[in-house]
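Taking the form predicted on its own, here's one chain by itself in structure tokens.
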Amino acid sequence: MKTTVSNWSNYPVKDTTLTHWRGESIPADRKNWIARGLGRCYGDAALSDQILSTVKHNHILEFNPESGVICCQSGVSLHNLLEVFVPKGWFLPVTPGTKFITVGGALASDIHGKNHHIAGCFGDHVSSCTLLLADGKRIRCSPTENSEVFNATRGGMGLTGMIDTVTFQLKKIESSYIKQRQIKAQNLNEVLALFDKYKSYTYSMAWIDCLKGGKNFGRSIMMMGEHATLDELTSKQQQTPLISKVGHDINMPINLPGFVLNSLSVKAFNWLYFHKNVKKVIENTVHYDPFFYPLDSILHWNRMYGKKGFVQYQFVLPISNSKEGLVKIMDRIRQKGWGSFLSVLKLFGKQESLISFPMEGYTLALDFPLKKGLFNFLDELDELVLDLGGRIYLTKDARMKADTFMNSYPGSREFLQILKQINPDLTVQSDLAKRLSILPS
């Protein structure tokens, strides 16, 4: 079916071929084909010249509720697996920030979460999977099988083959809800030192005010939490201690005006946001949709940037650089004015892989809708992170430039030499592999 898609932040837009696949053999005459899920990442990681869309691949295959190891098709989303197993008291491993993405695009990004530090990355709680590769041969890899393909499908942006099934480990749970203690911090060096302070959490993030200067730069309001215990809920949370929903979702029905977002608006959200914890320490306890997952109840939230749409930009310096980095880019960007209203700062815990992004340090994730020079002005970032050692996020990125890419994913020619053992034709293909010339195009 010929279409037009975008992915989450509705740029780049692509005409294509967009069919649904079930798990069937691919033909060999394909070309230039790229796996498709939800479409929650943000840039042109997800389209090519032909889709092949996961989302009707959506069966799970196998459960052991002995040992919560799931095995699944890569079609089935977060979403639908909270549903099923949370009421059973099992919890996702790693979540990023919406449960709307796919196994496979889990995967396929090693997505990480608010527990990165304690927990790794989605990929470290893969025992295996199935992989069609491009000449149509059906493998299976792990960390012991076939492992180099295996290393290179996690994190590689489903440029190693059509992944069909993940099998997994679930987290036990006694409760759906979480233990959430919230910290007002005045400034940067306050918030690195409640990260420091409470590392011991298994989650924890912040939400920080780019706009900000002064004795308050870098104010933030730091989250953490756990998972609650039976014994740590309330008695009406106790009736229903496994509930898989709370509360209802809103819709954005239309894109907003581009000039509702700007730097006044952005800095009254901002004074907002800071200012609605009227106490500097707030505890209580919450279910976890929208302690994971605060955007997902406004449905479309992406309109919210306007027809054009926008791009996110997350980066992540290493540790020893993280603090000095952080001042250097959010001081750009507040001279700049360009500061996001969703601006979420989270640490990294050590991560040794071929090509997933996280690695010890801070990663800083922002908003900007696009407009003219914003590219430029990423480029000018880009450099900084280069600079102190770090890199972007591929699954967020829209217009980061080759050199960029190759010289701060210290695994990419690794990952560039097994893609021309398993992919010689190119037949997967996808826009951001050609932009960054992963893959010639």
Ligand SMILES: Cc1cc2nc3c(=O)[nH]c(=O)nc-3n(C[C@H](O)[C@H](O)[C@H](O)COP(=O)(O)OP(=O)(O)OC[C@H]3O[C@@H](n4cnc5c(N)ncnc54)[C@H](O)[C@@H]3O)c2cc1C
Second form
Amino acid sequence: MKTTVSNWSNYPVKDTTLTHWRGESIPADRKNWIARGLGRCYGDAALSDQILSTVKHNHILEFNPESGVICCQSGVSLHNLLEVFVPKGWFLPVTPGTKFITVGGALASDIHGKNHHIAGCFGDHVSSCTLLLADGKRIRCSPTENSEVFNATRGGMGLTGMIDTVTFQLKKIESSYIKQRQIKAQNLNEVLALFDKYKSYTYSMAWIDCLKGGKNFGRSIMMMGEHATLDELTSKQQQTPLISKVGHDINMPINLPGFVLNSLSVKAFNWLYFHKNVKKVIENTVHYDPFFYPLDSILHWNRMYGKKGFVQYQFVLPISNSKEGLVKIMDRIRQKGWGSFLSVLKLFGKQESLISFPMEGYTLALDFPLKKGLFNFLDELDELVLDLGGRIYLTKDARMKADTFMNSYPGSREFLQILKQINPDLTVQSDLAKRLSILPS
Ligand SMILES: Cc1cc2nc3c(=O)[nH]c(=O)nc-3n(C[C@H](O)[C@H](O)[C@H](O)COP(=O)(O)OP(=O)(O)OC[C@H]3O[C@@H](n4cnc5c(N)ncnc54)[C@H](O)[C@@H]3O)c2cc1C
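Please show me the structure of the same protein in the form predicted together with this ligand, now that we have looked at it in the form predicted on its own.
Next comes the full complex, this chain leading.
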């Protein structure tokens, strides 16, 4: 079907042919195709001349209730997995800030969650996957079988072929609640000290105000959490300890006009958000849904940025340069006055993989509404990130230059070599791959 598609940030928009893929073989003469899950990457990673959508390839194939190992088709969403498995006492080993993504998308982006410093990426919990290569062959790959292809598939943004099925480990839970602790930090120094102090918590992240200067530069709300055990629940919560859904969703029905967002409205929002917690420390037990997915309850919140869309800028810096780098980059953003509503700061643990985004250090994610001069400004930030030894997250990117990618991902050249072997005719192709010269156009 000929149609127009964009991913989560509504930029760029692509005229394309979209076909549903349900597990059938893909002929080797089919050119310029890329897999697409729920389109929750932000930029052009799931865009190409031909898009094969996996959302109807969505069956759970096997589950071992003793070990928690599951095998499912790649189009199953994390949302569906939670609905089925939370009531049985199992949770996702790693989850991003939205549950509306597919298992294939989770592996192709090698997603990280609030527990990266403890649990690594999604790919660390995958024991094997089946993959349809560009030449039409279906292979099984794992850390020990066709391991080169497996390593290039996790974080490889769909460029090794179509992920068909994925086998991975779920995590045992006693309840669907999280024992949460929120602490207000008055500035960047304070929040970094909190990350350090509380690094044994399984889950942590901070909402950070990137527009405030002076002694409150980098003021934040740090959030930490652990899965609550049964005896940590209130008597009301104990009545349904493994419930998978709370509350109602609301919808953003239309794109908001661009003028609604300006530096004044962002500053006002950040002020309100920071002051919503009257106390410096809050401790409570909340359902996992608002803890992990606070924005999912506002369906289509991406429309808040208007028709033109926005870009998300997520970078990571090595731990040794993180503090100095965050000060430099946040200061540039503050001076420009273009910061986003809520920016997210996380601490990554050690990560050794070919092409996945994380490295040990701090990562910051910010939204920027599309406007004149934005890409030049982000190019300047890229230079800072590169000088500091950091890199930009491919699944959030829509505008990075090819050199930036090649020079910041140490595994980029080896990744290209593997793709040359398994995708020599550029059959599998995406707009991101062309833009970053991962595959020539
Ligand atoms: C609100 C929000 C919060 C987020 N928070 C985080 C976060 O905390 N951490 C994080 O890591 N990410 C985060 N993300 C990004 C998101 O997790 C990833 O982009 C994820 O890959 C999206 O999955 P999807 O199913 O929508 O895939 P798509 O967006 O459709 O595709 C993403 C990539 O995966 C490839 N792909 C998808 N399915 C397959 C398949 N079957 N075979 C081969 N390749 C495939 C596509 O080709 C593309 O390259 C967030 C996104 C949003 C919108």
